[in-house]
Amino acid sequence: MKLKVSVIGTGYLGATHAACMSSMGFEVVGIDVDALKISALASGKIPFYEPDLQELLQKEISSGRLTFSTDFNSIADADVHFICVGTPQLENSLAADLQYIDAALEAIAPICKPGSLVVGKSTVPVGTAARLREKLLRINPEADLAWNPEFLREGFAVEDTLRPNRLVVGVTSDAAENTLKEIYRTNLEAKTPWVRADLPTAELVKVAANSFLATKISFINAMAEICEAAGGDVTVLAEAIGYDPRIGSRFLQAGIGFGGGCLPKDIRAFMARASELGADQALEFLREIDSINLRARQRVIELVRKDLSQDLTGKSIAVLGAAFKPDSDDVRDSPALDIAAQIAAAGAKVTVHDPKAIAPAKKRFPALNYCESIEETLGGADLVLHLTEWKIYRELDPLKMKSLVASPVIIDGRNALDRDAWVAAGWKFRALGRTN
């Protein structure tokens, strides 16, 4: 008989995990205190954009395996409880806000049936799992807690859940590991690498992976600064070092840096926790990583001033992209939207286009101008900024776009456009780390 699964927290991570667990054949109940969110999900609608997820959600609801509720008593008979709540950055601090994960544990601990397993998936500071397990066992000695970090990429969340490149489980007993092996039987049969760890190591895996990724992205942006100073081309440099198998070519694309709801806050929370543990010197380099990342945004604004004027008052600037990355409508800590807002604050008339993120961008920065049409966005622009590398932007006809603008100047903040094609069409083309 298949295990019954509950998913506490139905945001981006939870909604994805619930739908995917259901598609693997489990009876799944998604739980949240937000009644509006639960109502939307129960009707087959997700409150964000993620490729393939809404179709999967609707299919699983129709199958009868997936339901949603605000009633925690509805999951009292579940065998496995996945905690998927958010751990945002605290205001006025680098540390993570753990109030939601504590609330989730306290809500389910009294109702867990004997032998059930609580599994944390949220990204938390190291030591959180052990503390939560101790709290769980005080309330309910017949339950147990494990940690199973998520490694979802926005835009590929369904794929990453159903076909992960590895599974990491932090457990304190063989019984807990065996339960998780039953949950992930399909993946194990597909030879997905399985890593058993203790609780603190499992917690550290996620933040270590994100820190390494952030370091690689910021490294190539630092090289872009050097290339600009020395007259080099960072795209050629990246290609050359990317052939080294010890380095690899992925995430060596210089640009305006990383954003989103995970990477920035995760590395900051990692630094904060290291300081609490008395090991802050070990992660001192992450402060410079964060600094390089934020500096890339300012360097784009400097290019805008260089091409137009130090005084941007009244200048018309078209921005292509608001989401922090393509195939997502997430604008949390979006470099693209941050740059757009800063330029508007300097007096420019900024018009933003994005194929999916206009609605959330409007909520975050309502004073900006937004347009559903690329052509209208570019109409009469003194300068164009390409800030999110959506496929539709890479496929634009530069000659046609030239006929729309007042001045054919484009800054490619992602080094993703075909520079030769844009230059051949008569555009002045700039990008970070490349000299003209």
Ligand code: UGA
Second form
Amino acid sequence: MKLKVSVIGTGYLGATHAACMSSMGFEVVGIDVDALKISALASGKIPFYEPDLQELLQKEISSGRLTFSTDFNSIADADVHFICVGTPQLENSLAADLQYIDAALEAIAPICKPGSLVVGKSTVPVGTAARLREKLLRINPEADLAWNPEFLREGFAVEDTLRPNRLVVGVTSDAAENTLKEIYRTNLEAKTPWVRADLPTAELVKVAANSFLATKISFINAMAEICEAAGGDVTVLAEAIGYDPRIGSRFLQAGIGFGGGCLPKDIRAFMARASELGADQALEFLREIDSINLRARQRVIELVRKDLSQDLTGKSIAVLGAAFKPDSDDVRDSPALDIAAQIAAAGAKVTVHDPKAIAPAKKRFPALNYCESIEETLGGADLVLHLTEWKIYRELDPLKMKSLVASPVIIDGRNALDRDAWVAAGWKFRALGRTN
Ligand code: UGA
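Form predicted on its own done; form predicted in complex with the named molecule now:
Then the entire complex follows, led off by the chain already shown.
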């Protein structure tokens, strides 16, 4: 008999996890307190953009294995409960807000059946899993709790969930590990590396991985600052150091830096937790990683000012990209949207284009102008800012684009456009970390 699985919290992580678990053959119920989200998902619609997920969701709902509910009683008989709720940054602190994860645990603890396993997937400050396990066992001594961090990237959520590059399980017993081995049997058969850890290590793996990625990005953005000061080219530098397999070429794309719902809040929550643990010094460098990252946004704004003789009042600026990265409509802490809003606040007339993120961007910054057509966005612009590296922007014809703007000046905030092609078409081309 296949295990019955529940997924508590059906946001980005949970909706993807529920659909993928169902495609692995499990009977899955997705649970959320948000009735609107649940009814959208139940009718096969995801309330955000993620390649391949909608198709998978619809297929799994039709198979009869995947259902959604707001009623916790519908999951009382499940064998495994995955907790996938959000842990956003608290408003007045660097720390993570754990109210949703505590609420999820408190809802499931009194009703889960003996022998069932609660599995945390959300990103949490180290120590949370042990605390939640204690709470669970106090209410329901015959259940257990494990931690199984998630490493999926937005834009590749389905692929990363179905074929992860490793599985990390924080457990306190062989029985818990065996249940998770049963859940991930397909991956184990495909030889996915399996790491068994204790609870605190499993929690730390996640924030350590995101901190490392953030550090790599800020490292190359620091090199971009040096290249600008010294007259070098950060894209050539990144290529050259990336050939060393100990360094590797991925996540060395210099530009306006990292955003989204994970890297920024995770490094901040990690610093806050280290401080509580009396180990602040160990993560002092993350403060610098954060400031290099935020500085990249200001450096682009300085480039804009330089090109428009400092005064932005009334200048028409076309912004290509609002999402925090391509193939996503997520605008949480999006560097692109932050820059667009700051430039508008300085008096410029900003028009933003994005293939998927206009609706969420509008919600966040209703005062900016948004446009569905690239041609109209660029029409009459004094300067073009390329801020999210969607494929359609890389495929633009610079010559055709030149005929639309008032002045052919483009700043590539992602170092992703073909500079030679834009220059050959007569554009003044600027980019972070490239002086020649
Ligand atoms: C990140 C991690 O990559 C995932 O492994 C992790 O599971 C996830 O957070 C999470 O904690 O849930 P994600 O936020 O989807 O995934 O996005 P990334 O692909 O990591 O990109 C983050 C930001 O860094 C984006 O704004 C991107 O534009 C920027 N970036 C990335 C750069 O500026 N340069 C690069 O070279 C790479």
